[in-house]
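There is one chain below, alone, in structure tokens, taken in the form predicted on its own.
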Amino acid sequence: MLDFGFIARAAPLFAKAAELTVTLAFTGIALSAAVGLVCALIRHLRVPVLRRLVGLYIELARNTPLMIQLFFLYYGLPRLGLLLEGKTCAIVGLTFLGGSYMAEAIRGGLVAVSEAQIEAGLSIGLRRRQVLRYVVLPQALAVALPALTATAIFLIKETSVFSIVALPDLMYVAKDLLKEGHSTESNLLLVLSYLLIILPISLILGWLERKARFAGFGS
């Protein structure tokens, strides 16, 4: 039997760790929606240097776990003069990590855009910028908007690690709890807290694929 008491004892506590874990979710991916967009238009346009850059960037943040970078940031840094706390620690890690899937998103949306569309908006007299802007960037990214919804999910649920670097988030408390005792209460919030941050986001954001597919976009 669950032992309601427990639950709505505890209740409180994961409700100001959902707050936390939102802020730093979608602070990360607003941060790696930017970041990505700008890489991606780096790799696109052929940005020499910077190019490589950005690329060696991609694959070194997709091919590490966030685990190990906030370990760095939170740990390592502090060795080499730079101490960071753990909210900026959270942010950085997961905006590393994000912007590197958010880059590769919007590139494939930026390919997918095809040669006509770019010579259409040129012969009416647009400068490159211009159908950059107007023609190029509004398709591609209602192209690539299911791989950013899928990314803007992951990092949420990427938050569960950011206990490492002595933040109060869902999976702090949760542990924290664990020690009473009351695993199954303890986890059954946890689940409830994920779901009930996740599913809106969820249903928000194949509703806009849906509005952009029937707009034309991504077809």
Given for the second form:
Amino acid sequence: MLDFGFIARAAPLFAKAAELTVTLAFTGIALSAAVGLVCALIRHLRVPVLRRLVGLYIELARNTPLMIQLFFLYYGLPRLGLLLEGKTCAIVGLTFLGGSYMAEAIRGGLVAVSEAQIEAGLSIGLRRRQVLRYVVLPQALAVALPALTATAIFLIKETSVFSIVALPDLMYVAKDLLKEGHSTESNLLLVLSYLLIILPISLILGWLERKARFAGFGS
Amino acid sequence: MARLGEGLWVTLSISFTSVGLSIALGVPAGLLMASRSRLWRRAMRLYLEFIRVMPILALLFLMYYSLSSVFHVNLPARLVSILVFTLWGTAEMADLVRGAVTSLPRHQWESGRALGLSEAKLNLHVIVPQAVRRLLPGVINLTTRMIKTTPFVFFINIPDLVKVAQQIVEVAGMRDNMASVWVYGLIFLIYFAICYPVSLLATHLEKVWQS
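Now that you have shown the form predicted on its own, what about the form predicted in complex with the partner chain?
So here's everything in the complex, that chain up top.
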């Protein structure tokens, strides 16, 4: 049956790897949200030239796997004179991918805000900037929330490929321990670690979504 | 180039086998999710949530390395990858089917019956065409997601596009310093060339069928 001695020995390794996974995931998600917001606004406000570039970026990032993006960043770029260490690669890659998904999620919210809302804001004397800040964005983000949280969870799961840029994340530890032969125990710890990371976050985000829905807008 | 072609073939055959199986299994699974039986609904929900919470790569590891030690069955890597992708695809597909079926208004069934259609005719002429329309964009999106997940098979040593690319870089890297840029850049573009038209199709269908 299960070798508990091995589990006790391996658990701290997984805890440390989980910490790395969580840190990288959260940094990547925060940066993705920022990139996504900027990109969505550029497309929404129809900034010339930039919006074409943003469109191209979104299509490229959404239609290629993160793993290939990381391979290019980690093995390709140094040849072009840009050496990134593993962690930077991971965060840049995750942000490159996540930014595009976040941008699409936010754009979905922006188009859901009705024209009447904007006109009403303008007619009570708000400036364009104020309409955007106080009328459009709060409603758009509330509508976009389910898509945003889904993207956040998706990004956490995508971190599982970080071991290809030589980062000691959960998968890396699991693969390393496989060599010692205790595959059942190490896989059990692997699954448990991901459950412990993602399940609470998914519950909290689900609660947040319901909160935002009851706040009056977003229906 | 020929080697890359072989890798591409492995990648595509795994993707399309899994997508096909997922669609075939996802439809009945989705109907179970939308069924009146509470037990079935609960069980399917649990299955879906577990699959959704787990990174596919972790599932792949679990299946590839634990099946052999716990149940003493040794499956070839390709079979395991298809199994895992199908397990995941079926769950996602089932949720799409459930969404499509439950989003149809009830009066569609009621008016069909009122017109005197038999259950078979009702399903064939009224329910299925509408459900398929609601389903198709989602299914196409799922297809691109599954294609984008196939590089994971690299981790269980299947000679897919990525593995072949890595081997080429290792060999050619000795002569050509820029090999990794070209090869990984090419792989990046190959994936884009496969997924972009498919997702364009999904967006197009969504627009056309939005009524």
